[in-house]
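Listed next as structure tokens is one chain, alone, in the form predicted alone.
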Amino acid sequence: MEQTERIEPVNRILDALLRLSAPVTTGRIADYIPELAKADPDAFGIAVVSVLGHAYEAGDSRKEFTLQSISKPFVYALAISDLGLDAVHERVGFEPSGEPFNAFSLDDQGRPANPMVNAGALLTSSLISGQSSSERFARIHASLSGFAGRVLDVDQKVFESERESGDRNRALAYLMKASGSLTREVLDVTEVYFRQCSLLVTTYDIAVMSATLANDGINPMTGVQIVDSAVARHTLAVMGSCGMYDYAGQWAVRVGMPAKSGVSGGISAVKPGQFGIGVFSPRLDDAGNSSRGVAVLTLLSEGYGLNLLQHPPRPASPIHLLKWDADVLSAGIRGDLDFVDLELIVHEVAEELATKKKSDAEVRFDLTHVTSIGEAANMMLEQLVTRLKESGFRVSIEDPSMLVKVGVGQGGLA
């Protein structure tokens, strides 16, 4: 079967979601940056890229627009990579502000509320390692291009328009300079920030960048590790709580995925471990988020169960075989093991041993068909083995893929 035939169902779903969301025409195009006011109000595109490197698109998915505030989480990830989480958050807070994205608001220590509002993004950008503004932007440019899997261009007209109309951002920077949280020169900081916001992307690019965060910091299209897994996780956490400004609470209820919007009309959304999403439609709601973008992502999440807080279906038992052969109980295990899987294993094995009343039997765990074991599952398996041995049972584990951590499996339990 051809690749285009294989992905047709997903593209059709995306097409249908765009059609259902197209009647949403509320909101207005951002015009406080004059160049953004020229956008086509009817442009509408969506793209999804999985952690396996497969892409699905519909609508104006290859139409270029500027990153604007969608640059914030990716620059934040670079800052953490440079300095570490604690050092960054000595200068920038963690918490949602409950105020507009461009509000004049600092905490008692002179810090902006979080890296997703303008003040926080300006400060975060200033933390990027580099001796000069050009060197700092070069590093930001290279990192964001790495996230996208291609070299991103700067829209020079938008950059100049941002610089000419950027008095509020300069005022925010001067306020932080006066409070002591910003230590670099204001004009250098704002120049870098305006340039990062003026990088050109498509919804496909945004989906790739989002999928890189979903994939533990590895770009699924290029295979390159852009940031480490801890940095990706920290970035997603802040996106989840602060990325949609003062719509963040409603977003968590209705959509429930880490996300970041930009005033050019783009939205980045992430389903960790599965895929990234890019959406573009220029009309903005009162919170500064794309009206159609919010609508289509709400439909997508509600229709396909993507909210991270939604209870997953009850898993089938990971035990595909549980049988006695004389005084040996064999337990064949399969799948990706997490906490709930090990909980099922613990109780099923314990019940079987209690039913047969064999206190000196051997218990054999066959993990040949197990594909992964989570941290919590590994800990529970270790405790299960320890308790069984303390109770007088002999325990052995068949672990050909070496998934069990040292001390539990190979080399000490046979």
Ligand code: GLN
Contents of the next structure:
Amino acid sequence: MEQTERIEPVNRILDALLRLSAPVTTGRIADYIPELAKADPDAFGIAVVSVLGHAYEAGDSRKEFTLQSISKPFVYALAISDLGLDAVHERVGFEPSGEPFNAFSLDDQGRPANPMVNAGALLTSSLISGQSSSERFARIHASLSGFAGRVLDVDQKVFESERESGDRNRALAYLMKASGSLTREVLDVTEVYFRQCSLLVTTYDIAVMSATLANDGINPMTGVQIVDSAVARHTLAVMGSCGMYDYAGQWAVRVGMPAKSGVSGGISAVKPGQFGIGVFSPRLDDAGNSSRGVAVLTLLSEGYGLNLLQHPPRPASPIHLLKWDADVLSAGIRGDLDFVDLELIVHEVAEELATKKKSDAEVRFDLTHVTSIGEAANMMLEQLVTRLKESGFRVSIEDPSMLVKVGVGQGGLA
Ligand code: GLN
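Next up, can you give the form predicted together with the named molecule of this protein, since the form predicted alone came first?
Next comes the full complex, this chain leading.
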């Protein structure tokens, strides 16, 4: 253990990032829920959990606070698992509202703009399957606990404080009820919503929950599949476009990771396929996002090239061998094949056949060292084989891991 800590570079980087962002003391603690105003303004923690299940932490990463709006994407994931994406979309939009989290952003039919603002989150919460509000909350509680990998508690004081001060959320719900978009009883809906917002987590828990979304819906600590892969992807898409409220556009440019903030000062951010991040610091900026949280995630993203739109480096050529043996051209292929890899293979093979002017050769593709084939690459490979055969070549494919999906594209490999 000590040995691994000594060679552990990530914790040191997180420590340094906290040190660099700590001077940011702008913003204010949310006090419209009186109980939240009691938070320590200087608390600051960060945690990163990878899809391999390793955790890195710095600062107050084990201090508890309430989940608040970070509950929204996870409850949305449960709603689309229950009903399907389209059925939920009929009731709650996908579009960024460009408005604050508690805005009355409803369309003509009373449909909320997206599930990340309060109106949309209230409606989403009402869609969870269950006969009663306690059954719906029990399902939300079980699902969010699954995301975190431990049973989460409700902070009763924060729950009561929000219920007492929750007129604006009740007003939003009444408006949706009046326009017919919300079909359950307002007080039942707000009860469940206030409870989901009052679940107690640590920064570390948020990193695990985020890592579960990064890992195709499988909690990397427990190995349990919490939502399916498509649900995780849909949730991340909505976090990407709407998770940071009216800062969402700036966030895409400066940080570029799907993320969700909460009014108690937490932020969940996701690097799909790699890791989840949790950050906590209670002072909020004008958009209602943790000031230090935004600062530290901006530093992290800029410093380590984490923006999703960052141009990925091209890996080594997928062709590790291209050689003639009499009339047989062998092409040894390796790696994870995507569109550009197949493009390269198509052109190299075509050029080789053209320069050697062999019209009756055999082409042997050896895919032994291929680790995956994307959909577009699979289609291109099928097309390549079909065209080669049409031109009179004999073609064979060595595919011991059976990665090629036959007949998915237009051609068919048979
Ligand atoms: N419970 C909070 C509310 O509804 C959640 C808002 C937030 O975290 N931005 O006001």
